[in-house]
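Let's start with one chain on its own, the form predicted alone, as structure tokens.
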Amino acid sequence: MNKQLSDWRNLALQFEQQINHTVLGQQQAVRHCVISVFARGHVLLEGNVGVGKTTLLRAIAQGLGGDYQRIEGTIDLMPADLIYYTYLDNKGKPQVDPGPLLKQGESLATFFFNEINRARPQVHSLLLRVMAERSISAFNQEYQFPHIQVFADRNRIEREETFELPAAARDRFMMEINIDTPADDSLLKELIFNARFHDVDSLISGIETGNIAYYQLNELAQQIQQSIQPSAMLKNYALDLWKASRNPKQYGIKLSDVEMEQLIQSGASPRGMSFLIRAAKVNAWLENRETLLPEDLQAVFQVTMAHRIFLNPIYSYRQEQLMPELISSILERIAAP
């Protein structure tokens, strides 16, 4: 590994350490978010209320620097609200100002969409283009966002006045990460009783900004992808993982009380597999390796693939139970080289 990549790796690990010091008990989620930053992929966080999703995203934005914008998903939010907002000035004249997407222009680095499932499908469609093309059309011109990374979250409890994300929108997220309450009692006591965690603004401000230059991340990501190489056997292993996620019965995978030939409605796309490989290469880089290993794919398989596998309606009501079982069975059944 060349010196530049090695130096960046040290900065990435420091970045990860700072976030773990800010958000306790979420080491795996933090690692996945750090991977997404250096793989240049968008992230959807899911979890109950008050488990630290927003704190985690604010910590990432603080560490990366660059401009940051946040919008709240509401049922009356319209696509135009992301682009501009209108108001009456002190003279009673109508004014138009740039909205959260346009306000910082090309320096916008982190865009946080809070409770994305409360927004209408029309808003999802606009966000889909921003995520896919990093550009938007407004006021008869194109606006580019070369450095933007979208983070969104949704809570899994409230279902009223919410809209499920369409498959195309979910597929644009490199990762879908579940955030759960820490199980360790000592961590829970720390979060509850340590006053340091009661003031989120003060907590976030303690994270150093500028060690990682957001405007260099695109170039760095390309270097990482080029420097980590898979073997021919590893390529075959990745292909088998993909095929098993689309047709698990063919690979002898069985789940209790499930007709396996009827389980999968749609599997991951080739784009989803490319996200898996991109994320796995960053994992290898963080582990100071120049060769892609099976454990790199296994480390990110759940968060990059589970939201791309759609179950048939007769099994979709058991999604939360069946999907982890399916993912685990695939990783156990497919022999690693």
Contents of the next structure:
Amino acid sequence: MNKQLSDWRNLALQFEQQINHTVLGQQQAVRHCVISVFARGHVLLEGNVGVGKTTLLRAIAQGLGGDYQRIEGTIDLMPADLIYYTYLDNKGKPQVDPGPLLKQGESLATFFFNEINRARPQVHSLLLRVMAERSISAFNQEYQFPHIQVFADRNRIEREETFELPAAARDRFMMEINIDTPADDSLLKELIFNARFHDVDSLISGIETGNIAYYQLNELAQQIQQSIQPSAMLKNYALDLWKASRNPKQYGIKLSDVEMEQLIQSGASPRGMSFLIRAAKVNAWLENRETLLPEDLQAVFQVTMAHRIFLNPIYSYRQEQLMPELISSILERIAAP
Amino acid sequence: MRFNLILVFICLVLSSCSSSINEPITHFQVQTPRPFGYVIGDEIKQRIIIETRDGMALQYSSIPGKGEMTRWLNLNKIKIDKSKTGKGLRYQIDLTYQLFYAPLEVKMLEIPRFTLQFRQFGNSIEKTVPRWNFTTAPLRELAIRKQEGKEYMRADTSIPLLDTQPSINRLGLSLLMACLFGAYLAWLYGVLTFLPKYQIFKRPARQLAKSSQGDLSSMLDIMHKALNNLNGKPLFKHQLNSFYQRFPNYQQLNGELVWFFNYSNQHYFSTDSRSNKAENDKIIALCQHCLQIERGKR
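Having looked at the form predicted alone, could you now put up the form predicted in complex with its partner chain?
All chains and molecules follow, beginning with the one already shown.
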């Protein structure tokens, strides 16, 4: 590994350590977020309310520098609300100001869409373009967001008056990361009683800014992807994982009380697999390796694949139980070599 | 006249008192069973009950010793009970004789007499247990009479056999349990090498020994498949700790297994792959060590 990448790796680990110091008991979620930052992928967060999703994102935004914008998804939110807002100024004249997306211009680095499933599909489609092309058209011109990374959140408790993300929208997200309440009692006591965690603003301000500049991430991500090349054996392994996610029965995968040939409606897309490899390469880089190993793919398989595999409607009500079983069965079934 | 009567009464009382106080043996009785109907092998029990004044010590040596008393009489058992009574001591002697006389016809025999000795204050007192006569008869008549070619003697009734079925059942159950425990111990100690569980590394070890040194990929494949087979699912380097929790015996090979996975990763996933004989031999040695562990020899 060249010295520049090695230096960046040290900074990335420091960055991860600082976030872990800010958000307790979420090491795995933090590791996945850090991977997504250096793989330049968008992230869908899922978890209960108040478990630290926003704090985690603010910590990431603070560490990376750049501008941070946040919008709450509501049922009456329209695409235009992301681009501009109108008001009467103090002279009574109508004014049009840039909305959350346009306000920071090219320096917008982290965009947090809270409760995305409460927004209408029209809003989703605008966001899809931002995520896919990192640009939008407004006021007869193109606006570029070269450094933007979208984090969207949906809470798993309330399902009423929500619009489930369409498959195309979910596929644009590199990862779906679950944020759970820590299980360790000592961590829970720390979160409850330590005053440091009561004031989120001061907690976030403790994170150093600028060690990793947001505007350098695209170039760094490119270097990481180029420096780590998969072997033929690993390509076969990734291909087997993909095929198994589309046709698990062919690979001898069985789940209890499931007709395996009817389980999958649609497997992971090629874009999803490219996301998997990108994330796996970043994992290898963080582990200080130039070799991409099966364990790198396994480390990110759940978060990059689970939201891209669509179950048959007759099994979708058991999705939360079946999907983790399916993912772990795939990983336990496919050997390399 | 009146004076004479009183004098006679006092004399009578004194005489009765003096006899009861001075008599060393106040009661002597020999209890014997019926005196007839004995055949060879029968036991004859004799009980002697003696009551003495206090302090009279029976000399046990005066009682006949166990064993052969005459040519045909054995004393098998002697039991002596000594107890206190209100006036003195009570001895109960139980003697069990066994008869070995085979008479040709009914015959009278006798248990010989013997003398019991007691001692007190240096004085010795004897009491003779009288001989006891009884008759014994042959088991059958010795002279065989034949009438019209028929045997006088009839065959004995067949002896009813003891019911051995419960014992046989218990023996069978015990043997079954012993076999089960034996099989369990054999399984535990890895003696049952014909079970599939102990065959995982057998064939790979043979294949590796035969494989050519240049074919590193096939050697690695063989070893990976064997480990995956043991683990029940693909085994990767980062899963070694959980593997050791399930198969703790393989923890001793940690160094070799880590080396193997690193070597395999380098060969399969890195551009810098090399093969040399020394390292290939290490794969063969690892497989042999795994084989020894599954056979319980390591």
